[in-house]
Amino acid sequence: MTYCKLLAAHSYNQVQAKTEFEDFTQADKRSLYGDQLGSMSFLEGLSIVDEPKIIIVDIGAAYTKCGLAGETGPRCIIASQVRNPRTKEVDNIWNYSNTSELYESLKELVYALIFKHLLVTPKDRRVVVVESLLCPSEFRETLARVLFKQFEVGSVLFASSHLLSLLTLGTNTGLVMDIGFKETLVVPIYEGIPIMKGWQSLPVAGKAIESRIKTQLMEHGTVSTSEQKFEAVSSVPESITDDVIEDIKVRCCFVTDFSRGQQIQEVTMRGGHANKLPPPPPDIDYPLDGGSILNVSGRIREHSCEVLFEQDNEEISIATLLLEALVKCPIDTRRVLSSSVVIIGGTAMMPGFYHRLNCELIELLRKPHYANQLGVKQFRFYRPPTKENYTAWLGGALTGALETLPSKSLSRDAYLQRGKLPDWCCVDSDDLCEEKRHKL
C-alpha cells in the first residue's frame, strides 16, 4: 500500500472514531468515564489533559509575563493595564491610591492571566512570583491576598528576579543589572547571596526615552496629511499617543557609538555649538491613524537612547551604577563580579545598547577614582539564553520545576493562619514551609 493510501486510511479511521464518538448518548459516555463528566466543572476541564503545572507570573512596571513552569517562554505577554474601579478609565496596574483599589486591579488582572490566556484551574495550584527587590511590601501582600483568597491558589513563593536571571545561566554569582521601564536596579549576587550595601538604583530607564522622544516630538517633529504638509506636532498632539512614542522608540531608536554620544553630550549637556553634532542618520516615515504621516527625523532617532548614558549633577548614569556597586563589595568579590555582568530587562534590547555600555565602562575605569579602588581592568557580559525582557521569567519557570519548590513556598494554611506575608529576608518563617509543616 502506497503512502497516501497509507494516510487516507488513518484519516478515514480517525473520521470514523470521531464519528462514533459523537453517536454516543450521554448515558454511554458517563458509562465511558464515570460520574466524573457530569459533576466536572468547565473550569477543572480546561486542565483534566495534563497534571496541575506551576504557574509562573511576572508583573512588570510596563507589561506582565505569565505562562507555566518548564516551558521555554511565556503563554502571554501583556500590558500591565487593567481598568481602573474608581475612574473606570484603563490604567497602569501600579498606578493606585490604597490597597482597596490595588486589589480590585490585581483581581481583575490575575482573573485575566488565568482564565483567559492560561485557560487552567488555580484552585490548589503552586504559584511562583517574580518580583523585585525593591518591590512596595503593600504590593506583595495584596497579591498575596487575591491569590490565596481569592483564587484559592495552593502555594506561592516570591522569587527576586536579579537571583532567577542567574539561575538561567547555571551560576550563582554575578551582576545583575535590570533595566526596565521606571528604573535601573543593579544588585552583586555572591554565591547565591544578595549584596545588599551594595544595590545601587537610578530612576532612569524605557520611561526616560520614552519622555525625551515626546518632547523632541513636540519641538521638532511634524506631520503631513493629504491636507497639509509638514504640520508641527504640537498642532495635533492627540495624534501622539504613548503606544505611538513606544513603538518609535522600538522600531526607530537606537543607541549610538560612544565617539558619536560623546559629541553630541557636548552639545546637549555641556552648551557646545551645533556645529559640533555629528551628521545625524536618515529620517524615518512614520504611518499614524488616518492616512497621516510623522516624520521622525534621524536626530530623534539618535539622541533619545542618550538620556541613559547624561550624567547628572551627581556624576551618575546607568554606566556608574555597577562601577559603585563593586566598590561597596568586599574586596575578594570584586574581580568575580566583574567577569560576570548579566543584564536584564525590556530597555537592554536597544540596538547597541551593550556595546556603548562597555565603552563607557571602559572610559570610567580611567578615571582616579575608580582605578585606584577597583583594579578591574575589564568587564565580561554574559547573554542569557533568551531575549532579556522575560529573562527573569525563564528563571521562575525553572525554579518552578524543581522538586525542591514546596519547601520553600508559603502554603495557603500557613497563610491563613499566620494573616501575612514574610518578608524575603525574614529568618523565622520554618513554619511557613508547607513541607516543614506537614513533617511536624
Ligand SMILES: Nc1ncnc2c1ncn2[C@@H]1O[C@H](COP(=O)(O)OP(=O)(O)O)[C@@H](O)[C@H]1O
The other form holds:
Amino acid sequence: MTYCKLLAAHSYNQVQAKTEFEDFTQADKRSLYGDQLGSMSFLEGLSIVDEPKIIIVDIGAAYTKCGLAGETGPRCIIASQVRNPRTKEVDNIWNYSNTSELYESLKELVYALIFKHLLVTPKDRRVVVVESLLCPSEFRETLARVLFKQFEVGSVLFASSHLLSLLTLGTNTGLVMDIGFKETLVVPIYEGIPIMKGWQSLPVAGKAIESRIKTQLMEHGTVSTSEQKFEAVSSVPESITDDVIEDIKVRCCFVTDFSRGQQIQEVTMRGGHANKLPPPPPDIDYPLDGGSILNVSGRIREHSCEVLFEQDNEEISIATLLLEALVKCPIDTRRVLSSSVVIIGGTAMMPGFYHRLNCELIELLRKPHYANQLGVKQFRFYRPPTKENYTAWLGGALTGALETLPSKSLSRDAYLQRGKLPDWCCVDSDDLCEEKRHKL
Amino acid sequence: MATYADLELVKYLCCCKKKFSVCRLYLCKYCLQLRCTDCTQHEVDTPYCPHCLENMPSGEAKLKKNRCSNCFDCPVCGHTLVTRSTSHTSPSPDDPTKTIAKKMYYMACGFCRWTTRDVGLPDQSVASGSWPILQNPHEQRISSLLENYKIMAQIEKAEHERKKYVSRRSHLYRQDKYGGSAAGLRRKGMSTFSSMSSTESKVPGELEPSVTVDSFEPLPNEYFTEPAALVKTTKLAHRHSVPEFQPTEISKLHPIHKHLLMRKSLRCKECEHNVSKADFNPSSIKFKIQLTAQHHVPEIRILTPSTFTMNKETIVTLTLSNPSVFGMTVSLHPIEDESDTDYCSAKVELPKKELLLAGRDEPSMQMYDDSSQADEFKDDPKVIVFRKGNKIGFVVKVTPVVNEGDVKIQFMMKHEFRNTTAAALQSESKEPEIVWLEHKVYMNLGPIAKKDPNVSQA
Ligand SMILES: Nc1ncnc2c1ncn2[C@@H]1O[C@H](COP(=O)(O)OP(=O)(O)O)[C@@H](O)[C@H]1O
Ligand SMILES: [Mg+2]
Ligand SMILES: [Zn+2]
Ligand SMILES: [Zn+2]
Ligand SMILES: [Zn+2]
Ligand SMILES: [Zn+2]
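Right, the form predicted alone is done; let's see the coordinates for the form predicted in complex with the named molecule.
After this comes the whole thing, all chains and molecules, with the earlier chain placed first.
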C-alpha cells in the first residue's frame, strides 16, 4: 500500500507543478501516464489476491437494504427513493410510469448505494439481488440492465427473499411470511422448494397502517398552535406529510392485544355501540414542524394496526393467509410447516405484533373450518438471528459468501450475448404468474 | 423565467446521443469523443474521512467498514461529536488522604446537546479510540451458519465438477453457455437452495438446529396506560442508521463512527483511460487528471434574450469562448440530416466564415484593447460584434417557423483540438497534432412572443 501511495504522490507532484491548462511535454507525459499505468496494474493485482466482496442488495417497496457478503448485517438501510432530476421531487422508485424512468431512478439508487455507502468499484464485481417472488419481470429486467450495462458488474444472482430467509435458520422447510410495506406474502417452502399452490398474499402491511392513520387524522385529528387551538387537521393537510405519518406509526402506535382488538372491531367493523370500546390509551401531543402540536388520539394509537387483522368480506386477514397457505399444501407437509413459521419484514417489528398474531392463529385454528381441515392446534415460530427487516438480506449475504455463487449467477458475458435475462433467472416467476392469473 | 446564464439552454450531444450542458461532459483525449457520466466508469479512489481529512487505505477502510476510527457522529442528530475533557479527582492509591486529579474524556454534541454520559457510557481515559464497539448478539450463530454452508458449498462444487467431468467423458457432449436447456435450468434454479440444504445431512451434527417458540410476551401494560414517551423513543432513521441493533429507546443509541467519503475517478468506458482523477490529498481541490469538456471544447452561450415572432428574422448574439491557451479556429455548420425534430423550430443563418479565437491567457486578458484585437483578427463587424480576450460575440440570424413555444435550434460546431496524448506526441514532429473535433450543439433561445402586445413578455 505504501508503495502505491508513493507512486501516486510522485505523479501528483509532477502534475501540480503545472497549471491545469498547460500542456505537458512529451517526457512529462510519458512519466505521468507511465506511473499511472504502473500504479493501476499494481492495484489490480492486489484486488485479485484480496477477493472483492460481493454486493448484496434488497430493494424493498419502502426500504433498500444493502451491504456486502459474509457480513452479519447490511451496511445501510435507506429509503427506496431518489430525486427525480426533472421534477426535483423525491419519489419512490417503484412509482415508475415506464421502464426508462425506472432505469434512471435505479441508476441513481444503485449509484448512491455503491459510491456513498459501500465505497466499492462495481466493475466486474458480483451482485446478489434479493427479490420478492412477486417482483414484476420488467423491474428485474431493468435492474439487470442497470447493473450490467451501467455499472458493468461481473455477475448477478436473483434470489427469492423467502428462500433466502430460511438460510438464516439453517433449515430448508418453513412457512415464510413477509410483511413489509406494500403487501403481505406467505410462501410455504418444503425441503427447499416453494410450494407454488400455497402462496397467499394480501395488499395489507405497513402502508395500510399508515393510510389508516392518515384517514383517521383527517377525519378527527386536531392541530393546535399558539394562536389557534384544535384546528381540524383537514384544514392544514399539508402539515401531515408521509414522513410524519410513518413516524407516528413507529413512535406512537402498537398492535393491541387480542381481546381489546376484538372489542374494537366489534365497534368499528360491525357497528357496535362506541361505549363498548375499551378505554383508550392516553393521547399524545405530537410536535409538528413550525411549533404546532398535533393531537394523536389514543384511538389512533391503538386502532390503526387493526387493519392487519380485520377480516374483510372474504374473511381474509394476514393471519388467515398462513392458514390458507397451509390448507393448499399437501397433507403430509402441513404439520412440519405449521411448526416452522418464519416472519420477515419491518412491519413485524411493531410492538405487540407477534403476541397478537399468535392469538389470532390459535383462535382461527379453533374454528371448525380450519380445525377439520388442518388438525393443527398450535403454530411454532422461528426467530432468525436478525431484525425482521433484513432477514432476507442476511440470507443473501450468506449465499453470496459461498463458492457456489458463480455457478448460480448470470454472468455479464452471458447477459450481453442474450440482451435479456434467461427465464431461469428468477426461481419460478413464470409459474407464479400463471398461478396468479388463475387466482384473478 | 430561466436566466440566460442557465446552463441547460445550450447542450452538446454526448457520444451516447444524450444532450448535456458542456460542464457536465468529459472529453476523452484518446477517443476524441465527448463522454457523459453514463459513458464513464466510476471507480473508488482512496476513501477519506470528511471530518479529520485523513486518507484511509482502501484495505483498512474495508476492514473498518468505511468508518473513521477517530471521528464520531451524534446518533441523535447526526452532527459531529466533540471530545470534552474533565478532571476526575479520586483518592490516591498511595496515600488515601490525598486526591489525585486525572483527565477523563467524554463526547458531546454541540447541536442537540446529547452526550455519551446520557446513555450511561463511562468517560474514557484517552481522548480518542477506546469507545466500546457494539457486538451483534447473533454474530456467533451467523458465523457457524456460514462455516457450515461453506463446507456444503465445497462439497456441492466438487460434486458438480465431478459430474461435469464424467458427463463430458462419457457423452462427449458440449454444454452450451448457460449450462443446459432452459427447462433443466429451471429445475436447477428451483433446487438451488434445496441442493444446498439437502447436503446438510452429509455434515451431521455440525450445526445446531434453530429453535422455535410457540408463545410471545404480551405488550407491557404501560402501552395502555401511559402516553408514549416520544422523546425517549427513536425514530425510524435512528434505527436504520444501526441496522443490526435498531434500538427503540434513545438511551440505547451509541456514538456512530463517522462514515468515510471517497474521491472517485472516472474512466472512459470505451478505452478505459482516466478522464478524471482527483488529487491524492483530501483537502486539495485540484485534480491529477481532469478532462472535463469545458477545458477543451469552446463554450457557446446566449448573450442577451431576444424577442421572436414567427417567420420574422431576428438577430441573436451568441458568445463563444476558447478554453485552451492556444488560438483556436471554430466553424459552425447546419446539421445535414436533422434527426432531432425537437430542435428545429427555427431556420438559422450561421456565420459562413471560420471564427478565430485568441488563446486563453489569464494575466494579460484584461489588458487587451478590444479594437486593436479586432484589427489583429480582421473581424467582420457584421458577424463579430465584439472580441474580448479569448471570447467573441457573434451573430446568427434566426427565423422561427412555429408560432408558439420555444425557439430551438441545432448546428454542428467544428473546432481545433491539440492532441497531446502520448501516442499523438510520438509522431515525428514532436508537436501536438492538431485535429478537428465535431460536436452537435442544441440551443433553446427562448419563447416566441405572445400575440397580445399587452401581455408583458416572459
Ligand atoms: N425498526 C422498525 N420498527 C418499526 N417499524 C419498522 C421498522 N423498520 C421498518 N418498519 C416498517 O416496516 C416497513 C418496511 O419494512 P421492510 O421489510 O423494510 O419493507 P419493504 O421490504 O417492503 O421495503 C415500513 O412500513 C416501516 O415503517
Ligand atoms: Mg422486503
Ligand atoms: Zn454519454
Ligand atoms: Zn475522521
Ligand atoms: Zn446531536
Ligand atoms: Zn476513450
